[in-house]
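One chain comes next, on its own, written out as structure tokens in the form predicted alone.
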Amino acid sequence: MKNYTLTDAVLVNNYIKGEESALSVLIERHKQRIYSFIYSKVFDRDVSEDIFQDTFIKVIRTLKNGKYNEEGKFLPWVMRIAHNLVIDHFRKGNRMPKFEDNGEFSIFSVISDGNLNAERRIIKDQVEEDLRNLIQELPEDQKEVLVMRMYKDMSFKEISDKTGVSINTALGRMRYALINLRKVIEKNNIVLTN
């Protein structure tokens, strides 16, 4: 029982030094909160248990590899790992609707819904981050037009004036940007939810 008075940071340090029982104390101390968080997102006991186990497998690997450096912030770190694994679960299992593109720039509809519950908000934030990363991979001229059109809400006339190219060139760059985004999404089996 003496271990329960030790801080998380001390227990993590003890585990890293080889005291296996320190991890058991950490798991026992935080299991209810972590499991409840996971269950509140997936609403399935078996899946929650799998994600819980995967979370601590990642924790153990990170600690054993000496890559943990957030002393004193053990629980928030573990919760971030669990959160990321929940997101991965929805993506890999295709449990969330896949992005459907009808050719009208609907890829951006996923970031326009203002009425989101907590779960959808987490997923929306992840989708926005994924989309920003995909956009960064585009050629500079396509990225510039896409950002002006979709994020700055500029007309193609305004884009043409700002970039010094014809409206048709701006339209072409936008078209190629969307084609390239679609290719990357399909090639990497990326699931963008709405």
Second form
Amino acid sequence: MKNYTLTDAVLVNNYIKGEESALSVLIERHKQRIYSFIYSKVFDRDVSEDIFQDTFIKVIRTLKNGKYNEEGKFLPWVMRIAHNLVIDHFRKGNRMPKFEDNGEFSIFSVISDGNLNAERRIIKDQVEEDLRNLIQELPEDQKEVLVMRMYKDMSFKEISDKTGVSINTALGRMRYALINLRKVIEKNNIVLTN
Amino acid sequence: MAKFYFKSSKKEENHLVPNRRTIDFLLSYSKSLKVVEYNNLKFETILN
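Structure of the form predicted together with the partner chain (previous: the form predicted alone):
Full complex below, order starting with the chain above.
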């Protein structure tokens, strides 16, 4: 086709002058690069179609309004528009690129940020504080066993030795400590989840 | 080893192209869009 020998600059010029077929040539020439670029950022066919369409609507309007100046090249200019629209897309919903589970190895399955964010850290501190206060309300013998088991990480054998009661008694006290904690939590509708 | 790491895992995505309907829409949109100038003002009109 004759048009394929024309440069982008000539085609853009022809299009501005009213030659509609020039746009078709420009789109055909660059559609793959622009669409692939968009897809590489959003990983979604439908969203890529939308952004591709919006990109060229912007191109068409700019050209027809006579606002295009041939400072750079046509393709980098269109790519810049596409890039900005991709950013707008992520800003709109504060969405991040989606990584679909398509059976391939994903690096995100082995690396993750295990640290809690500020909000979750505060919630975790509050939950732990609430729990400590609840434990203080338990009868002394149950509290003693629970603290040794959960906070000091002692075995029931060690607890038994330290408190001078049998292992079964220590287990029983632990059991009642948990039952009593649950009762208080349910009674007062305390939410102890992060 | 290099081959293992540098081989693209998504072959079918090397030739991504937009839907034909999207391109047809853009060409139709372009044909219907007219910019009218009046006293240094520009008006966009979409003609059916």
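Rigid core (definition): largest C-alpha set, two forms, superposition within 1.5 Å. Only a predicted model underlies this, so the values are computations on that prediction, with no experimental measurement involved. Positions refer to the first chain, counted from 1.
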**Asked** Using the core for the fit, does the CA position of Gln142 change by 2 Å or more between these two forms?
**Response** yes
